[in-house]
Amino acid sequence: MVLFVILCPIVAAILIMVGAPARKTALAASVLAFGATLFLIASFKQGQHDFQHVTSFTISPEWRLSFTTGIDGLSLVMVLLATIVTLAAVWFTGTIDKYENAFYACLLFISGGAIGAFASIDLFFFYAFHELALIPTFLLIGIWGSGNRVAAAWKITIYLAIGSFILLLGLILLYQSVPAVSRSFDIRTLTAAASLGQIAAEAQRHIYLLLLIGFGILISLFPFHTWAPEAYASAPAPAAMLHAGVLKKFGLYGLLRLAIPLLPEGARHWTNLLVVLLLGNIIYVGLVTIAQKRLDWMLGYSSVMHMGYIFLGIASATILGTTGAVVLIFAHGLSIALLFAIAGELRKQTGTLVFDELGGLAKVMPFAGLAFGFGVFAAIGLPGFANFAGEIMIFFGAFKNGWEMDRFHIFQIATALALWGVVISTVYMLRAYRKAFMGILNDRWNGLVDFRSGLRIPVALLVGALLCYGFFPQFFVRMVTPGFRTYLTVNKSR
């Protein structure tokens, strides 16, 4: 089941490319990947921390490769995530001017990739299903894109193809640090031979720093954030959606799944600057936030703003503060997803982004204002959604980690700092939605529609997602956290 999940994007988007119907086919595979992955919840067993639903086929025996795939906890939240995004992403596309049968083919090309590398085991196809995922941004961007779209395209293909190029040399040189008798690609060997500790405390240095420079990149993390605001905003809705949404979370993943379990001492080592870097992502970025002037680029800032609570969840290394970082994860990727969809249709309608040119929206378009209002309260953690849940959990897990009664630790500092993040994101959010759909009507917008019942659906399900995993976030908590304590409780213990 987890194979069909991953191939059902990849071949139907093949068959676009040969000429199937795009829209019908790109749904009918969207569908059939988000019930496949309904069908994986509903099958899974909580309480284990061993991949589930495992699949091998062996390709280079002497190498010790082969294509495996399955999923444990932090794995299926990722490829829920995915699925959700993906669907919602389908659905709002409509009919594409030109080359139709490629912008989707590009859409489900993006899915597949992302999924892959959720549900692979193998660190070489964990790599290759992403880069798998790379060309087609490139292609929406440069092709389907507005503004300078050229030039954000070749940015953003710039900045992650060297994040990629970063990446491939530290899992090269984790795969060699493991004793030859330990070496494989699979990740469960990588995990054993680390646990027993068989990768030596230098080069852990080492790897870490490589690891989180390649992801951080891939991630948007602060400095090399810039290629991120951009590229969302010359990128078609369903292309931001799927990037910043879904596509934009495996570097998060790819720390939470090798850099934290097998490089441990690395993290240590490396923990202050993270927790500085981090703090740039959310004060300065956030500042940077309020002062953007246009819809579109406000919503990019502040999916970069928004990485830096991840990030310290995932730098506090505590069970309850990792949980945090996925849960967040998730719901950051829904929030998103939902405000650069109302905001491409707002694009479509009105041909501006402008904050001045907006105004009294919600007047012509009730159920987009009401939707947008939605998106900006999970977006600033509010109670109830999934969001809220998240930078809690974050926020408690990272002041814990430095509960010293002798002095005011980084963690408390940095905790202390980034609740000031929850602030800056509440007034640039609320601003964008007062600017866009409240006060007077411009007279020239008194023909807009609102939003059709067909476009109803997939917003129903992005804030359906988000209300149902804020009020019981508890759900992704049983799945994920016996993976966490398993190897965080080692590591804390050595």
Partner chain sequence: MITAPELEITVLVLGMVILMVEAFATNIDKRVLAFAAITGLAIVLLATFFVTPGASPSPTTGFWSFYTADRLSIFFKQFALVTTIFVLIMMTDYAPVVRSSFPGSTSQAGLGEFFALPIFTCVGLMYLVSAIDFVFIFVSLELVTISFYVLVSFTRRNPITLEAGIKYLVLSALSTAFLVYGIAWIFGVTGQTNLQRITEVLANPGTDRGAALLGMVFILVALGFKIAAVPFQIWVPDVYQGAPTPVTAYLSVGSKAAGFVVLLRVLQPFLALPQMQRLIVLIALLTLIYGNLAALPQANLKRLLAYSSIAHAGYLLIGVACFDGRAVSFYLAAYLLMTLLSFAVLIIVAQQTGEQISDFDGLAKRSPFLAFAMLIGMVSLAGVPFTAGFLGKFFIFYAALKQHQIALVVVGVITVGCGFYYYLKVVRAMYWQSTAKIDKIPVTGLSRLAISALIIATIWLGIFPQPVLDALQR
Contents of the next structure:
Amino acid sequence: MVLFVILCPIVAAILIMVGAPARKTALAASVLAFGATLFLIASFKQGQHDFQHVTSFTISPEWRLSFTTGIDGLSLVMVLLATIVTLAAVWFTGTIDKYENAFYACLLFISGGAIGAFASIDLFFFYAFHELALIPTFLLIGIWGSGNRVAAAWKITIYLAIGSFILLLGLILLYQSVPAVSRSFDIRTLTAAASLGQIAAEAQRHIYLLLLIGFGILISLFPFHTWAPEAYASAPAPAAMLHAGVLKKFGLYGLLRLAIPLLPEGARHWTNLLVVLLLGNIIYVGLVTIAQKRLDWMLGYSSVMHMGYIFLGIASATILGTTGAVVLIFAHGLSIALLFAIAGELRKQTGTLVFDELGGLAKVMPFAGLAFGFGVFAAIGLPGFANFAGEIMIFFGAFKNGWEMDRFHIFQIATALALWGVVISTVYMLRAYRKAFMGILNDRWNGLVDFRSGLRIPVALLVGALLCYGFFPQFFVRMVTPGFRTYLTVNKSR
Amino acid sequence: MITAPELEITVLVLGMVILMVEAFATNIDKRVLAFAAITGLAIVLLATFFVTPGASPSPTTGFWSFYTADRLSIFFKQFALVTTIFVLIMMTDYAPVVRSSFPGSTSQAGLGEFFALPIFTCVGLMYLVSAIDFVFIFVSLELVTISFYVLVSFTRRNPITLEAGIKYLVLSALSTAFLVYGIAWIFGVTGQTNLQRITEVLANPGTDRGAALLGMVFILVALGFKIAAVPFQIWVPDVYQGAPTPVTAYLSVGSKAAGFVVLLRVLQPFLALPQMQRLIVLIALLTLIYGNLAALPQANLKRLLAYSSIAHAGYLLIGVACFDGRAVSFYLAAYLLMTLLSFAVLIIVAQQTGEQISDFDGLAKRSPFLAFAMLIGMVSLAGVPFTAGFLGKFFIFYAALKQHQIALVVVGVITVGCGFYYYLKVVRAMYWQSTAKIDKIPVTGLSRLAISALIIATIWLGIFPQPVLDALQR
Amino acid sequence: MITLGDYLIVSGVLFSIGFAGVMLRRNLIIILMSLELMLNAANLSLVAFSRFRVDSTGLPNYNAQVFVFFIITVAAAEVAVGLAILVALFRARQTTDVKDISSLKF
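Pass me the form predicted together with its partner chain as well; I've looked at the form predicted alone already.
After this comes the whole thing, all chains and molecules, with the earlier chain placed first.
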């Protein structure tokens, strides 16, 4: 079943490339993938931390390399996020003027790569699937992008390529650091080796740093974040939705999956560095976001800024904090996809996203205004939306700090500063909402039409998911926590 | 039962027969010869799978003292045969260009030899990968090199080609001289030409290692020319650009592979000397940096591929510096597929428009098949997962990290980033740019088949490396 | 008495002269001649090493001398092809000077 979810978009993409009708095939594939994921959730056995639905094909017995897929609570949440956003993005796409088939194929490749990465238990395929999205992203921004698309496409591609090769080095070192008998790319084997303390502390520090830089580039951790706003501003809306909403979460997923369970010593060693960098994300990038004059750039920067909170949750090494990070990953993925979708539609209709030229659009586009409002409130973290649950959990978790509970430590300062980040994001989000949708309507925009019904469905899907999740976060929390509980208590007891 | 030496003899006889038919049957379509050669080589390729690999029965005397049929050699014999088959297919596509360079004479002039010579090169390559004696290495290397002299300057009415031919001739002959001089010194120290006996003598602490090292450095210079390592790479861009394109493909795959196999074999006796490793690490670093940086501004695709071939020599040298023969061999296999793929597309497109990267503008509209093939080739050269090129880099970096070669790894990762830029430049031209030309580009059935086979093989090897790894198991 | 060292010095000098010729001279025919000189320098060392390395039976090590025959043969083939290319070049460009053949540039 897991395999079906992975293969759905990829097979559909190949079919589209050889000439199947683009939109129909893509929609069918993403609906199928979404349905299959819902089925997975229904059949998911709560309270277990083992992987379920495991299927495995041996690729290379010599390297103990096998194509193994399976899900636990964490990856199931990520797969669900990926399939929801894929469905929304594909539905939202509509008709494309040039190379329509290629556009849909690229979208589906990105989605398939992300789903594959989330559902792979084998590190090699975990890595490889993520890279599957690299070239489609390059093409999406390059061919169908807007603004300074050439520079943006080069920047994102080179950044991500170098980031992922650094990540690859970290993964190879991780593979080499366990004793030869238990050497494997299988996360379960590695976790077992790590819980026996077979990964030396010295090696952990090196590997964690490599993983932090590698994943950090992919997640746009400060100071490696400069590719992100530019790329998201230039990318066509569906691509930005998928990339900011899903693909960027790959790095966070990787940190949660590898860094904390496998390398606790490394994580402890580099905590201070990570805290400083993530404050850079929250405070510095937050202030930069306020200064933005265009909606697409603002959204790009805001997505970089919100990564800071998630990092804070991961760095806290408490069950509360890491669970909060997962909740926020999911919530942020949905809300940023929603915002990018609306911004993309605005750009298509008005041709500009500069704040000073917009204004009062809610009068002519009430549905868009409402949906954007939902997105903005979610991004700020208003109660009722999942983002709120995630942020609260992260702040409480981080304030406690899993490494040394009793003393005063850097996390308390960091949490206090990060709380100011909420104020910052309120400022820029509400300002954007006011400038774009409130105020006096410019006469130029009198002719604008609201979202047609074809666009309302994906938007409603995202909003619905956000609200649903916001009111019942407990459902997901219960899926995710067992896994973390095992890791974090094991780390404690050593 | 087939034995390994029979393979080479069969190919040699095939080459002779084709040359004879070419000389005496004047009225046939010369492309028939190419098809005959392809069929013959394919049969030999099939036969290689029935040869039982094994070390020489008597490694110190007689025939088996200079010829081995171990797994590595059988693998590279298949490698040479596959390369030659694909090059011959490309040559049939390239035939109109060859014909046009012999104006005034009959329409078939020169084609027969053009198809026959690669077979002799192939024999040379096949002998070379089996050679374990310096005399045999020298003779088979020269068989390869001299047939390349002719092939490189084959379209001799084209002054660019002729210039490439001269440059290749002079620098290759120079490297031969270094090789011979180096062999002389090693012989002087050890009194042996057989590699295994040289190993035994060098292990003896009484041997004058300094002089042996001097000899080895000379040999390294010579092989550096063959594999296009910095600072012996100067001929590569000019010759690659000037030579007929199928020959360029052959040079960059066959000649380089042969150079690396010989390098792996002759380094074996010198592993005990620590200076050797440091020297190779240095050469690898220089090659990586030079190849990748110089490739960045190129606008001519053939020249870009020349610099990329230097860059790949750098990655391969990382493997050599870590003495990981399997990683190097796997990388070469991946390199074979992706390079031949890129050249196969280049030959077809270049006849329609040209060799500049800008001539590929809008290829995705004019021929989606060729554009996709080139995309796979470029992406694999850059090293994206699910292609052979990525696994090649993976094994190389694995070996380097295992040996703690931090400098090599750091430079390697940075240059991979450069690689993404210049390979994707081609992708960009094909997919982003638009063009005024809208006519479709015709692809013959045989080429379509060959290109499809290469695409599938590139992706297949990127997902299932185990068959190739098994073939390389010692 | 002439020793092995003397032969090696002569051979080294010949090799260096040949190398200098390839690097410095501009005429292609002279470059080809210099290449021959380098090959023959190697031949000279091989024969000298072979002559001065007497095995237990009192005979020189003939391996190297056989190798020299191979080198002479291969060098002849190389020069044959090389001169053919040179003739073709001369027909096309009316020159054998390397300065005049530089249309391929970075």
